[in-house]
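The chain below stands alone and is given as structure tokens, in the form predicted on its own.
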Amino acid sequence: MNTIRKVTVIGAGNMGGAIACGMAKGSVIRPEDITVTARTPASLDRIRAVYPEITVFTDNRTAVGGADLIIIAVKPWQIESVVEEIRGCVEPGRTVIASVVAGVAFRQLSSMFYPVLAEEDAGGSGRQNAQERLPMYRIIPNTAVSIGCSTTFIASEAGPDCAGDAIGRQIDAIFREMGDVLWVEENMLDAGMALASCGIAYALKYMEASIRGGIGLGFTEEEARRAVIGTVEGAVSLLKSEGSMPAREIDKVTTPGGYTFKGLKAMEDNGFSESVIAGLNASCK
């Protein structure tokens, strides 16, 4: 396995797009050995638009030639159309494949690259030459990896142990220049997908709500948004420098029968803890 130096990127959609563009910012890999494909010339447009060094195609079986890595980052349906577009253009030996697209296990991506193995396996036959298979791993951002603040978790077909080899150590590099790491089993990428990726959307929810409550007290809405921004940025400073636990800094704010105690007596009352814990629940099924 060579050193991983161009990535090229298959998906110019939101998540795909975030990936390229929090790549380019970073130092691991150089804007100009990234590439980048799309169905449409206008989803190129915007990520040209931003780094002009990305190279673009419409053309999957072109962009993934030479590339030491390949991330696939289409929607579920449609990657089995996408493997079988590309499996006969990459090098084993010297092509990585990255998925971020959800619910696909390794099982699945693996019979898609490999579909006679696939059906020899099935047959019971048991035949299949490690030296010729391609190192498969999942990859489960948020789109704040465009910004480098991303939570990523990475499963690797081999294991967990993979993370501290010479490929994942790579993969671990490009990933962590864009926010924060976890290795786990694929087994707990749903669960990860939940907390991480659906959850940034379960915190801006949250920011949301406290915006349109900020108004409803009589703010404008840019000073609800300003104030909800330097909150929440706080209390993530607090736990990071603390390094302590949500409850721990709830108590530090909480006087028996105070305004933050009424306060959140009324959001429990409401079914808050529950409705945040069931959405998290409903994101693994």
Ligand SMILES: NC(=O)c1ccc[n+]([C@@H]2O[C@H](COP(=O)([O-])OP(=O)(O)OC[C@H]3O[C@@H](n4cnc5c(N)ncnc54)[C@H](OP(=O)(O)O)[C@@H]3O)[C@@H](O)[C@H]2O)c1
Given for the second form:
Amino acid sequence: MNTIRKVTVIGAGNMGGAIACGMAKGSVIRPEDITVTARTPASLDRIRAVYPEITVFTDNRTAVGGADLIIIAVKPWQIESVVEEIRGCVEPGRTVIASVVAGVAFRQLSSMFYPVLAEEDAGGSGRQNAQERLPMYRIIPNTAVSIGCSTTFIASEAGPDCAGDAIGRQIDAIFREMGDVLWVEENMLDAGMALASCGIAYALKYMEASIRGGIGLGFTEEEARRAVIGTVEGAVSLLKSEGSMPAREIDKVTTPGGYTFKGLKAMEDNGFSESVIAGLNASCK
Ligand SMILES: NC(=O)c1ccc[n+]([C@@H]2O[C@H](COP(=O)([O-])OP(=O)(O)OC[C@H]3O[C@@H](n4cnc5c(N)ncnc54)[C@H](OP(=O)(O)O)[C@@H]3O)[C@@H](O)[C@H]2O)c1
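Now that we've seen the form predicted on its own, could you pull up the form predicted in complex with the named molecule?
Every chain and every other molecule in the complex is listed next, the one we just looked at coming first.
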């Protein structure tokens, strides 16, 4: 396998649909080389309404025929039956597997794709035919993938050094068109999900609280929403343009005893930073 041209996405939900549309919008994979599957035609109609060039099927076996890259984007409890369906149709030496399914490890994916090897390994034979192995990747985007602004964590079964090999570079290019990409060891994927996938909800939670607080200060909901979005955008732009950490920008607006100082103190007295860290830790368990 040298070039990833044809891509099949199994699952046309929030993630699979957004990834398929993100690829179609980008320049690495042509829309006519993308195939998407779902259980119900209605989900596929939603994709075709935006990108009629995308091929759609409700039959996974047909859909993976000839695919260079298969992206599995179903719920964790649905993946086993999907793999059982498609594993006889993949082509070792050609097909690359990428799973966006959170919490399903390479070890589990391997035992789904190679049940015989898994049984033999359990029996202690240790037989592994490297040539028959499918390159496997785990990919954790967040919901901003739908607008090309995801922060996506990627791990390769063969380790993070594979980011620079022929397949890794192509996977990277596909997802980099949909936002930022960080290559990590598999054992950091859950932490990545907490920080960036769950993290998008945590950032929004801060914004929701600020909007509520703004309404309490006398603004209309629309005024508060506009002010909070603008302020967060400004904070993000400052960090990006200065390449700085938040503490430096906080210092610039904080005079001892001043308004911001009092506000930050009240937030910390009420456990702000500790609450955020507790939330991250809770979603990583
Ligand atoms: N949401 C996040 O921020 C996030 C982040 C990282 C990873 N993930 C992972 O992304 C995965 C998908 O999540 P989601 O939110 O996109 O779920 P979702 O909206 O429920 O989508 C699941 C999709 O899978 C399809 N499907 C189910 N069984 C199928 C089968 N046998 N063959 C073909 N398609 C099948 C469903 O088809 P129908 O539409 O016809 O029912 C649906 O389109 C999850 O495993 C999750 O862990 C999510």
